[in-house]
Amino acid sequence: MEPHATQQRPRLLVLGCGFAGFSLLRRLRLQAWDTTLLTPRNYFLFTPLLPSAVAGSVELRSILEPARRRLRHVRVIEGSAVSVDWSAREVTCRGAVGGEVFTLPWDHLVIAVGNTFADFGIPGVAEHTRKLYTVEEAQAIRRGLLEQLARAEVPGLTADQLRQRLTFVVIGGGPTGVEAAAEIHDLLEEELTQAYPELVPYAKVVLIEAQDRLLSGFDEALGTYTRRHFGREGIDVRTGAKVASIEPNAVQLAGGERIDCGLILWAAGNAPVPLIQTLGARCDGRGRLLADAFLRLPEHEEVFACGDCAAVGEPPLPATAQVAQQQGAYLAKALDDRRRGRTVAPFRFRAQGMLAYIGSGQALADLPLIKWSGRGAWFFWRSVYITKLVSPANKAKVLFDWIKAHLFGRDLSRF
């Protein structure tokens, strides 16, 4: 295809539209630059409230931002990287809806692909498990959750199908397993009371994590607390647990036993996606690139790589949003400053804290000054999310979606 670029401005190329080149792009100097966007969808999406989508206490749309709209003198091009030709300064790509191979040539390229689920080498969790990353399968669990439901409705079922159809297993004791875990529970306890009773003693929600304490990244004290909530609540959570193997509607743990249930969502670790594995550049043990603390591969100068697919610092920094926007914010001033001339510091990760919701109206600040949980802290949680959304829609939209389903319940329509 015919180079989109001038002879006075170099060309930059972002691979993805996550929270590290979403920020990146937002606030780059786009006067200065020929820059196009490839990205396999048209928007942005605020992932951490995601969980929430799924259970329906906001709504999927008000969580995404279309990319062209924040990003107008961006060329946006929906597609995703299949490889990088480092002598020709050219990656190959294949188109989002019809598939069409094509290439798309760049002066600074920045890799911001994100990460895929690990599945640690089990059989079954490709095949037989829901996973929590994109629209689509926040869609496919939302609708399974309600296809149980309504499979629970059949007549003539015993205890034990009913029991089996009704039991969701949540796989992984991270943030996002347990927001995860108390949102599905927050759905079957306050709208199979109104529009299923019948089905209330049978519902459960199981959560399964293979170390020894919940929420491994935040202060021992809260995934204490989350813990003692998750068992005042009815939420059956097994830590220690190894999962040896998935079957189509069952878990298979190391130690012998057997969970019957409809629904898996797997939430226990991510790995690189594919284009990570092509590009001949180092990664460090869990198969991030190695990036310098510039964001700069070692062995390519004018190629960056931030957020989630990266490993940047000793010990790398975590794979998440925030770190990933600081990484952008940082890319974007280092990138301009560098087409001025000026001298470019190290990035500087600053930590704000973590935050999570483990349901029932209760959520966990982790913050560097002071650690809380309880209403307080999920009042917290919701004021920060609705500031860090990216647009004045997004903003208005989910805080209806909250109003609406506090005043009216979730929509269990099925579709």
Contents of the next structure:
Protein chains: 2
Amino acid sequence: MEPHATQQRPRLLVLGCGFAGFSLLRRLRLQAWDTTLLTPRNYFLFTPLLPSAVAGSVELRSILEPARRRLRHVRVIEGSAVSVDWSAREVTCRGAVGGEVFTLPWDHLVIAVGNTFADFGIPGVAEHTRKLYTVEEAQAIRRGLLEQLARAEVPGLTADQLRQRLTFVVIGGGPTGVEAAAEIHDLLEEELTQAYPELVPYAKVVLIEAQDRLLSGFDEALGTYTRRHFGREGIDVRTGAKVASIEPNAVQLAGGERIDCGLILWAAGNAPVPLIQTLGARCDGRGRLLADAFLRLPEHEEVFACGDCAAVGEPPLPATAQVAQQQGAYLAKALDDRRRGRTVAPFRFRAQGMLAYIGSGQALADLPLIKWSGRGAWFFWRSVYITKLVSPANKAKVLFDWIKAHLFGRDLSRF
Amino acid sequence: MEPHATQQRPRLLVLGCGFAGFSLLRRLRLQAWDTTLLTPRNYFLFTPLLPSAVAGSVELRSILEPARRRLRHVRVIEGSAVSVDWSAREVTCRGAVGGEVFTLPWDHLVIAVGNTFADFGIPGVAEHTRKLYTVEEAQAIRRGLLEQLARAEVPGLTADQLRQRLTFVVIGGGPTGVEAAAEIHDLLEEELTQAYPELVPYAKVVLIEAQDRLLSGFDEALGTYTRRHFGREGIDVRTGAKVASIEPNAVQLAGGERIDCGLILWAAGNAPVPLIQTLGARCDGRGRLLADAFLRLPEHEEVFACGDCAAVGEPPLPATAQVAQQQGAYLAKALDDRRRGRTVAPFRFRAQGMLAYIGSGQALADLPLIKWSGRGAWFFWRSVYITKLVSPANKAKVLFDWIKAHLFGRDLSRF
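Next up, the form predicted together with another copy of the chain. The previous block was the form predicted on its own.
Let's see the whole complex now, leading with the same chain.
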């Protein structure tokens, strides 16, 4: 890359290395752009396997892909955007480790910063529950589970104390909550009997959902199937149950019931990250950036939004990995086509179906042509995930993790 | 286990799950004892591979073995001993997670609590350096290395700032320091050129040793070989260099020189853990429990000390994994033999030689019959470690880690 070439190429700044940003950068003709990626972490995380990582079915390092290795010729800077200066075409940033403040200029800007949790104004959610968006959060939940096992080994506890420490509550009956509950239940079922047999009678998973059914985005029969399956497996499912408040080790339901527990996982809904509100751009009712059919912000020709932080379509597409991935891929082609003077077609989402693991070797597949549940769907779930994992390294590592867990059990080392 | 049997069996309490405690419990006839293991962590850690884990050549979960899975019929409690009541034969303990205080009774007590770092009175060592005894510390060093790479990507840094952030200092020229320096150098050499080529000119490893040679426990020719090898590889070795003080990001040498750096690893010497001083037992000059030839404390017939916290023999044996492992195995047999009324022979150490990895695919082997260095010794190093790893799961995981690192490189994801 000579400096001359750099000057001629438009500066493309991508904020975020999730499904949207990463799939954009993997497909872009990088030689045509002077590309910078600003990301708070230096890897792409395959979020659909995060619930598995919580229970140690796969290792965290197996489901992430270092950005620099995969995105040669992209300048990667680890930091977060603090604000955007539209007239100067600059983003003010903060370094991810040292907190240094610096600016990055752009000719084209792609906002793909994902989202964070929504607490719906319920007291205690922010402070006393764990969320599941990042590697660090998944690690903390895994450690948290094992810490409760350690705390249950302390001599002289009452049965009530044991039950409290070994009750794990998952709030939110969408795919993340269902998969997390299933994986934690698998962990307790398969490992506790081996390593902590005396604790088995006290351990329990509770799944709480405010709506009357689980997995409202899936076909209704699959939601019903999951509920029955969880019932058989001993997961305590509460649908139509509203959370009034969260305390350090208890969930207070609106009906008056209180569930004492050792760990609370909050998977009940998404909200925009703080940056979005500072932009002064138009948003939908849920605070997501309104983007047109070409994923552009209406006010700014050269600014694009995609992934979980964007509202695209009417009604807006859901905040899923699949939507984000397709938007990133579309945007790569759209940017390259514009640069070459070609006509750009509007974005169109192609629904490929939905999958969810529901524990004990069963999964759901809600596909355009077929609704499927059980063990066969689980093999399908695994083969799809192996296919979707972004690199040969990821695929090999996840496969090996599955073999390891099968042969040697999950690793219950607490750290 | 009926309660009746439990009452008849003597209560054996083992403090610590390192090489000494773990090898004892693996070999003991557990049906003859009512056995409790008190350990601050719920796994055995294969410490000789910790320096490799720092650089991501192996994963931490590959080199540890969950205690409960391996030690069936041992009651495992996660906590630390605070004090010992000799007359009541009780240990006061604190829970590892919740800090609950409880007591554990014993008829026979084995103290195998390992050791911690010695700062030799040098200011700043405790606060501003990283040590390498635990999984958490290894994780923090690995993260620390990657944090410095992230901080070096911030736009607009001067060459001096880059050099400071990318200088990694290891203090201590024993096996841990030498291996850590070698592994970190490998990481920089092999991965930086791929993923961060622009940072290569600024990155450096400095190894500081107060004595005039490296690896003073090894044959002198091997120490000399290592020094020359490190010189060729570009590791900046300073022997005969005394550290005067440590600042947050700088090492001040006694000669007046100051080394600005991004990370400081302290591997310069060991000291007893605080518990030992509270025992009121006789110690050697370095604060280790004086144990007789049968590993007993002279004042207490039924109390044994082994591993790094014990001084056995004249001169006392070094604090190595090999010594600890043999003492644990001896004690298992000695305890069982006494219980059966058999004569017990005193402990005898059988030196099996020493190994060290020195980077770039070379190792040292200081064996009773041969002194060996280079690539052949490295294959030997690897095969010995695979053999010594305690479980089939460990062996499979470490082997796979080596294959992974070879095929896909080390994982540079920062977390």
